[in-house]
Structures are given as structure tokens and as C-alpha cells.
Amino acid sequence: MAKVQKVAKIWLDGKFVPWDEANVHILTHTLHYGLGVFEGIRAYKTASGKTAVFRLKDHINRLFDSAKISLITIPYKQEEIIEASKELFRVNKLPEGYLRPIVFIGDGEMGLYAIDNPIRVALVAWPWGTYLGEEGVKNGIRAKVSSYTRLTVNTLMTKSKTCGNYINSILAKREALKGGYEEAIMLDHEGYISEASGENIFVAKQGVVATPSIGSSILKGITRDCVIRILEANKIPVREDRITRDSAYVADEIFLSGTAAEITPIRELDDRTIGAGKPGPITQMIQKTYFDIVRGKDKKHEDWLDYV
């Protein structure tokens, strides 16, 4: 979780502006009330030497879906955001990095309604390493079931990647880190495993992989979709189902998936060693396949790469 590295330009409201000039007013509505939507996207330097943004169209499509759920009308077409995202890597001469599109409500009226405030859009990209650390990706992390319950589907819209939703995740993450763990696992309101603070979760037992269904409280992860397709392509049974915390304790393997975390194994949950205490064969296969895909080495999923 390294600090953000400054680059030359940020795309803000249709223009490339210097990093230090991409500022907003203190009365920006989203800053006060949390209604805004965002995405997390990665670009990788591929084996050919070219830069490719991974599943860019799918991420921007979800950004627009999140905005629709949140009653926000984005003042640009999807194609404009996609092209501006690629141009951002060209302008900053970034061979790879993390891309953060954010749509937020600007200043004007205060109060909850503020329907006439401008809708603003920014794209920021910077070099960023593995979210949970190289050591975590290689050897696995320690996780703890959080005392905070994951948002329910009728409390806040869980299929929207909404800024304010992440207060729930921040509290869970901080609790886990203060307790000496690297990640929090959150339960839904019925006590079943939902997801981590910012990642989807997969649990393997006796060759079968389970993951919570999209009908529950989880965000429909794009990396999650990649993992399911990789499992199916390798004839590994995968089911979307409820998972109890005690069934996770006796799993052979557990791993997390997400744009920032990529594929990160869990070696310990609630002070219980998972499997052999190191990444298992299914996790290792998923990791290798995933990184081959994003690096352009696996041509079966070339359509997932948007070359810059």
C-alpha cells in the first residue's frame, strides 16, 4: 500500500491538467455527503512491450452502471472515457499502473438534494505495486473476520461502486490492521461470508471452489469473473453459494481477487492455518494464468486487453 506517485497530468472534466492544478472546491458535494462513483483499473506492460489496460470497457461499463444506480448522469459517452483513459497513459508515459476514474458531484447547493450541482469526472493514473504486498501474493496473508457487517442490498446499493459505501470497508480494514492482520473478511447480515474489504473471496475444498453469489451483498467483481472463467476452462468445479466462516476455517485454500489485490492467497484466517499454510495448487494455477493473461502471454483472452 505505497503512497501515490505523482505524475504529470490528470484528466479533469475533459481536459488534461497538471497534477497540482487538479483541485476542487471545499464545498464539493461528494466530499461532504459521499455520493459519487468510481472504478479501479490496472494497465500492464505486456510481453510485446506494449501497454494494455485490462478489461477497460468492462470497468467503464460498470462505472456507468454505478452512476445509473446512484441517479448520476455522466456528461460524457463511454467511448470518450475509454479513449481518455488510454490517452492518460500515453500523456504520462506510463508503461503500467493503476487507473482511477471518479465521477463526483461538484459545488453549488448544499444539503442532500443538490440536483443542479455539476457532475464532474476525473481520470488519474499512477505507478502502483501490489495492493497487499509482493510477499502476500507470493506466500499469502493473515486475515480476520471483521466485527463490521457488510452492507445489505437494501441499505445501500451494493452493486454500485459508490464512494460512501467504502466507509464500511475502511472501518473493517483499519480494525484488521490494528489487530495485526493484513485484511478483513466481512460477513453479510445473515452471518455468511460476503467479501473482503476490497476484494472478492474464493474458498477451495477437495477440488471444488466456492464463492459468494452476486445475488448477495457482494460487488460483482471483474477480476472475480476472470477467476470463474479460468476455473471453468480448467475443468475445476466452481459454485456460487453461501459460505460459513467455519467451513472457511477447514478449507484447503482461500484466495482473494480484485484489481488492486490481483490474486492474493490467505494463509491464515482468525488465527487458523488454511490448508498447508501456503498457496495451494488451485491458487497457484489461477495466479499464473491471470498474470499470463494481463501480460499478454495468454492469447485466449486477448480481447480483455485494450492496448494503449
Ligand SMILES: Cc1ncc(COP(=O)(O)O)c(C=O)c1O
Second form
Amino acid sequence: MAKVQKVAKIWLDGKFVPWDEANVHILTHTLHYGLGVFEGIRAYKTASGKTAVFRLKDHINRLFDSAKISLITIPYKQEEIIEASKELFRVNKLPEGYLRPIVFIGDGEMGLYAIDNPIRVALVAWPWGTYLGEEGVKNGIRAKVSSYTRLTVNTLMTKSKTCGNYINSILAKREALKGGYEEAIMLDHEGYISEASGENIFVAKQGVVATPSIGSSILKGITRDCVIRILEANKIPVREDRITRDSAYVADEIFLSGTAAEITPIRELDDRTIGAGKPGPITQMIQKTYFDIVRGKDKKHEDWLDYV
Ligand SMILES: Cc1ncc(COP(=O)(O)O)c(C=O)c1O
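Having seen the form predicted alone, please provide the structure of the form predicted in complex with the named molecule.
After this comes the whole thing, all chains and molecules, with the earlier chain placed first.
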């Protein structure tokens, strides 16, 4: 996986600072206990040549929701973070890339309560290719059901993109990759399919698409929402449902959705070939429509593009 590529400036606590000067103290509270919240956002160079951040407002809205869930008050307005995010692409002359906003608890008190420690915010952007590889997006990946259970809804808050939640994802991801697979599929505490380490999941069988419900332990993915809307617009039945591991084995198609992974087909799950072992027609349609939308070729969803 590609290393982060350095650019000129990072936005830290309201100011653009040189990349190498965006440093924090070792006693930064979030570094010790993992309570911080973040987002993952992509900007694409559109057909017109202009850069557009995809669903920026929805991502920043989710960042504020994550903070609220975590009892963190962000010391900026949503509009200020949105403007600074766009400015970051302009300042760094980045035609496209990944944007990582992070809200973290600074140093001060070291105990767990630490309610008066400063709340700090950074926005970082850099060029970033496909997360699960060009080959994976084109031909599908091999995934493995993880031995790690997905967080439950009342242990860590699954609707928040909390830094510490990702320990669960990292353990699953490392296990999958060390086992020779490309992604981990996580089951919830009752044994139903939840999501991948950083993506939501869709399973298609006989023309009907199922995905785990918002009421389960998943993150409410913004790409997931795009997929549901594309399916509905194309009159493909889609339902939120519980999905068992064995029903996924015999699905016609499985694909993942996420800002980083975009739309990535799964061609093999637990060594069972899924469908024909290559991206099926629904997956291909979703991929094409999604990429047309993010690149501004599909005018129906211009409202999802925030030109910088
Ligand atoms: C655990 C998890 N599930 C799902 C997703 C997909 O969410 P989105 O489509 O908003 O990127 C992500 C990525 O943010 C994630 O980390």
C-alpha cells in the first residue's frame, strides 16, 4: 500500500502550516487512549478539469456527529471546516486526492475524564490511488471472514468514526492480509455479516441486493448511501437485511463500498468463488455509475460535488 505523499501545507488549528511543522506533543490525549474522531474523503479531477470534493458536506456533517457521540465539541463551525478543506486543495495545488480531517484531544490532563483539554483539529490532503489496488477494483478481491467480531453497538459507538474503533479493523485487516487475502469481512456479535474493515458490504442474489441495516453495528457509509440511491434509480430491489455467512457464499455478486475502496468487487469469500468469479452486472453498473458521478460525468448528482 502506498505511503502518504508529502505536500506543502497542513491545516492545523485554524492555520496552514508547513507539512513538517504540523506536529503534536507526546502527551496528546488521543495518542494515549484513542478518543478522537476523523473522516476519510476523496476529491476527484472532474471531466471539466476542475477538482471536486465528493460529498464534502455529508462527510463534515458525519465528523460533527462523531464528535457529538464522543462528547467532543469541535471549536469551529461546519462551514469553516468545509471552506478550509477546499482551500487545502487549492493551497497544495492538488488536482485530486484523499482528505483526512481529524479532531483530537490535546495535552493537559492525562486522566480519562480530561474534559477541559484543548480540542484540536487538523486537515491533511495528499495524492492517493486505489485503496485495494487497480486490479482489485477491476477484477475483484479475495476476502476472508475475520476471527475478530465487529464492535457491538454498546461497546464502542459504531456510528462514530472514532480513532480507537479502528483497532478492531486493524486486527482484522492484518489477520486477513497475513493469511494471503486482501480484505477482512467482519461478523457482528450474533454472527451476521456486518461490514469489512473499512467498507460496507452488498450481497446480490437473483437480482435482489441486500446490505446490513443502519440499526446494526455498521458505520453509516456515505458511499453505501450512493449505492442504495443508484440501485433505486435503476429499479434494482435493495433491502436492508441480516446476511448470514453461508448466504454470502452462494450469492451471485458481492461488492464493498467506501470512500477509500470506492466500489470493489469480491470474487472469492473464504475460498468459495462468488458467482462467476468476476464482477457481475450489478457490480459493474454500480462501479460505472459511481465513477461517472464522482468525476462529474453524470449530471444527476452534481449536488454531491463541491468544487474547490
Ligand atoms: C468501518 C467502516 N465502514 C464503512 C466505511 C465506508 O464509509 P464511507 O462510504 O462513508 O467512506 C468506512 C470508511 O469510512 C469505515 O471505516
